[in-house]
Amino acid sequence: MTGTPATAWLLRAVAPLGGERADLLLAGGRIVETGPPGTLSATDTGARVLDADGLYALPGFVDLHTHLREPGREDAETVESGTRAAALGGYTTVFAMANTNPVADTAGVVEQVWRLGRDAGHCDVRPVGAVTEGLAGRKLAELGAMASSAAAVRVFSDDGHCVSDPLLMRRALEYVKAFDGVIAQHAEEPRLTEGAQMNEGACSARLGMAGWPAVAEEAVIARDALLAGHVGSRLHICHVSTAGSVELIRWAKSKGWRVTAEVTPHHLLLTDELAATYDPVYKVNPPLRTAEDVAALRAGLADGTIDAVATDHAPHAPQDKDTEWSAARPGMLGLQTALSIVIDAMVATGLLDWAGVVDRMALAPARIGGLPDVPVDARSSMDVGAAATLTLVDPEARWVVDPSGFASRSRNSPYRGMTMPGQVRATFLAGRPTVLDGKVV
């Protein structure tokens, strides 16, 4: 495993959760002592001191939806490059989606991805197993074998493809119930999106592009929520993008069904009007929606209807993205800009406080993904004995997005040239720094 060897660290005058400043002593992978600024000594423990005055300490972020592209498309991303980007974005765990080549539909492939993440050492990599063989939607993959493998898979998804067969979806939900797994559905009725290029609405009509109707997403969510309620199993909805989807998820939760959902940073900020530029950097699946949808997604994230922010980090090589709109692959980079967008869309608008950010970006995704020892709330994540898996954020920083400086091998960020609020200055994984002073160590 690469990175700085484990040692004790004293974080001087940091602000846990953006509250009162304190000293935090990290040792043995845990927070072992806290005290007012200047009261803890580094001498007795031999701890290295990090001046964290002006920084907020938050638990490390967890991304339920990352495309690391390895094996198969190492020209776009590798586990090494993708996890470097994750660490720089404040992430300490990422769930790596299954649409690799070969597909992560066997114990062998998920163990390969898991070991690549362990060897890179920048963050924990949790492979997501495919629901169906080859993502083809015809036969269940080896769900049990992946769950019992060294990778201990608990999240399964055909992301990029919908499990559109209701009988197959029911069987998948029934199968994972035995080990408290979760099916993460890419909600898209394929017959309703054939040839679709962007959100169906006034903008698509004006531009003459084939529209992608909101009902294509909403119909699958309604069906699968009913199936999850019937089976009593866990369903997670990937990249929710419409106001109608928010209402359906709210309804499903009111029934007591085990349904959770995520929203991407780009769906919290960008709208379908950007398609008028014909720049394929704005092409994504599901597509950017209307301003009304953006407002509903923000409200749903604020009130807890949507549980988590997930990046859907989707790197693409230039030949797949820098082309005409219709031929371009959908997807955007997200790991190094996610926090800033959440600050802009949710914190600066008063919709979430910092404890809310911690819940949506760290605690809730950790629970959904089945991670061990998840703190009960944001406050307890900073208690003595809690894991020293932390992100230190400068909330006052302002920075201009320049994808050429990103850790990712790809450059398809829709935020190029935008000034962003807030920046990660350090990341600790079980007490070991993976990022210091904004640089991977």
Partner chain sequence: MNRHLLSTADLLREDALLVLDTAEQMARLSDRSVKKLPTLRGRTVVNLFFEDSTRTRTSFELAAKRLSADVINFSAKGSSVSKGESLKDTALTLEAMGADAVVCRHPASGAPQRLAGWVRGSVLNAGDGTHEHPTQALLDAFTIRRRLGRLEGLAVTIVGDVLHSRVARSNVWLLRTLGAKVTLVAPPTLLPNAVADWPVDVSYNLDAVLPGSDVVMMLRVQRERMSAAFFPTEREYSRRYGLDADRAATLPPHALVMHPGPMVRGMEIASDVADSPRSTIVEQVANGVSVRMACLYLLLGGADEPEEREVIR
Second form
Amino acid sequence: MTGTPATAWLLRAVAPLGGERADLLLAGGRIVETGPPGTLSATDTGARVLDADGLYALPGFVDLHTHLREPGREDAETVESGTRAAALGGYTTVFAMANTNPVADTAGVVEQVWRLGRDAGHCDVRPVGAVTEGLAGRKLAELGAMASSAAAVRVFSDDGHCVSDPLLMRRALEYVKAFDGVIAQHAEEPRLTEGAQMNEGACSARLGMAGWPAVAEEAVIARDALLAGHVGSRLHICHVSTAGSVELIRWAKSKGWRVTAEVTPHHLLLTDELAATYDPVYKVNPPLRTAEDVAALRAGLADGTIDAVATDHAPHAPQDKDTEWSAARPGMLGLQTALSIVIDAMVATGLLDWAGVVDRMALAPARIGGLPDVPVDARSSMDVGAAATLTLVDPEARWVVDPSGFASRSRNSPYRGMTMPGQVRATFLAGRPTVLDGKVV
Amino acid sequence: MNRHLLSTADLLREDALLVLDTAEQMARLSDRSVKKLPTLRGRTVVNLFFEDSTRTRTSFELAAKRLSADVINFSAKGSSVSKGESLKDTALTLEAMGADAVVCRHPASGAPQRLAGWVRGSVLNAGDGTHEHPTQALLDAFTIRRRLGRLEGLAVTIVGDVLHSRVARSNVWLLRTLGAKVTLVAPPTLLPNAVADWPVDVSYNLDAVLPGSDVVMMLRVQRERMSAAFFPTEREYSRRYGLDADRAATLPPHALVMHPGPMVRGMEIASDVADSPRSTIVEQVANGVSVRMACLYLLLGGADEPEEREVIR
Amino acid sequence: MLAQADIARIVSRMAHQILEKTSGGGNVVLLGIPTRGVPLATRLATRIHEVEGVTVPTGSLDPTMYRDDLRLRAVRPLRVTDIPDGGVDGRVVILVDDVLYSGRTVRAALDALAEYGRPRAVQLAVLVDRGHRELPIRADYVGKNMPTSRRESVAVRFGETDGADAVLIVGGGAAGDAAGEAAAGDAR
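Can you give me the structure for the form predicted in complex with its partner chain, which would complement the form predicted alone we have just seen?
Full assembly next; the chain just shown is listed first.
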């Protein structure tokens, strides 16, 4: 907690970025000394020693897309419970989405969320501000006031809703240039997804559910990339879910436009076939797509077309999921399983090395979100002088997902019962442990 | 047989034929003066209808009563359900009442499958959203087999709003399983985007398909589809896809005209076609009772937990 | 236990007994209980015709839906019920089955029969009576009394249903008790 006297920590025989083992001394919120394993002494500094033999040290993860549900749905999640889950998942910063009740569309609400995060102390909470008042898509919210608030908002999103009005989107993109903001678009053409329940394709046809066609995402991405190119603004695409979207983003980047994108762990792993269970634990927006889309998303994340992994952690109370499919709310838990899924989908398949994981889960999202002091690359994140904001991962661990043990207040994990690779053992936020021995400090 | 009847998609051919053969015996019993059988005495069947459907509910009710089951009609309207009670809480209530079978009609696709996960009894899907209506398909197959003597190799044409039709889905899977060749005829807007994956032929031209059809099955077209731009006007729909007397005259002499009801006369089917000798529309209703008796018997007529029971979708 | 020639002799004797007991068989209806009561009924009718020249209406009666043990095992498929034209009212109905054992099938058949009318009398003809009755039921015509243990089962085979005629005693294992009374009715 804030106010606790700062303690130095000596990480003994840890493997920075999965490479050669080393001792790391953390003090004053930074990495102050490194040396061959067993060479640094704790007694000089009074540091506590953490035997990290077998663990990888990675910079703390940054989640661009978290729903903390507070204010408004504290039965599903609070800032405290959500950030606790984040720390257990290796995250040190989460961007809290704006679709709360009241909506985070004023300086007052974003400051409240930011303070709740600071008081909880499990990780840094960076509120996302709504683009439009009440997420209604009609009138810009006071973006500048949120930017200048104590929460220093830089990412703006109507996530859950698309900013579908092209003129309003253009204005938002232009307006946030004044404070180097970014618009994070939930790309979904609303007329093409009226009543939509799942990916439109062979499964939806068989299951008799209204389809959410890929084109509804891709059309908005194409339009907004063109807009961003035209006005020279930064555009971020939330939860990219289709192969076509990956192609469009690749094209936009080839033009030199400032377009970035994220993909969720669930879109890297799960497919729409799961809807055949009619269990709404698999209902999410954008919906789970096909195996071809999953393959394209993995390839896009591997080659950097997709910049970041973002969880879209979306807790829901039981009564919002223990229903028939169409009555259920869309969304899945993600914070405590994200790393394992990235290992499974990207590392175990040889698509991404650990430096790549660090880039997609820590550095790239930090840059997109406008965080200060972002290391220029993975290697420098472990240099003396770098922030002691780290997560220690046991890459060899195997664990079975049991949502009842999650820190989240909700249980809507689609991975229940699955065996996962890799586990976060400790997390340090500016030199202070938030997780030790796999438990929240 | 499986424990539930939720879909025809994974109904084995032998199980489908067992239902039809059992229904044949039930139909014979329905011809005698004493129609009641003691078979399901002491069993409780709940009709859980979240949508109005007097026709289907009555058919199931009659089927259950002819087998001496106790029948409870649990209609969503005016009950706690309309006051916001969840499907799960309703299921737990039925469970506490000791329902041996729940016949469920629901506007949401997949709702009966969810229900099956929450109750011990058997769940019979009586129509779920735009997903399936398996007993309708079984009674259609039964009707065809009674009239034409077989299903194998028959050309069955299904015409109309396939996209939103649970009857069409159940019929496509079942008829395929039973060896018929299915052709769907509809405006492209009323076919699923992925219809190419289905085991069917697709045509946009009804006139081209009718002369080769042994059976033509007309689906109801709801007027609200027009306002959602699925087709321009009722008149245009009716001209292109409606079955009028002139079109019906191009069918082979033995061909059947079917409709799951309720019909919109003058829209998808002309009155004189609906009332013609080749129409099975009234028979379908009578056969519905026999087929539902067969389903209830096969799901409830044995031990509660024979080893081979398993859940199907 | 019995070969084709034995069975033919037994059927012939039963046909004579029926003619004798029903005074020429003029008012008789034979209803076979599926599966193997049906070919037996047909054979009896054929033999009666050969002996006396009368044509006895013959049909089948499936008692499945009247059984008291439906819930003790997996669901049983229904068999054909085919009541001859002319019905059963006022007639002497002879129920025909291959094996008489607990008597429960016959009880169910009596209930089923009552739904089709009111016979003047109901009689019972069986090829094999293996004992172990659980209800106060006896047969009017018995082809062969065959004492068995409950652990055994009796399997009747007819050319019409099984390719060749034979009566076998099977097992002595668990298959011999009620559970061994296979759903198809091929072993009682």
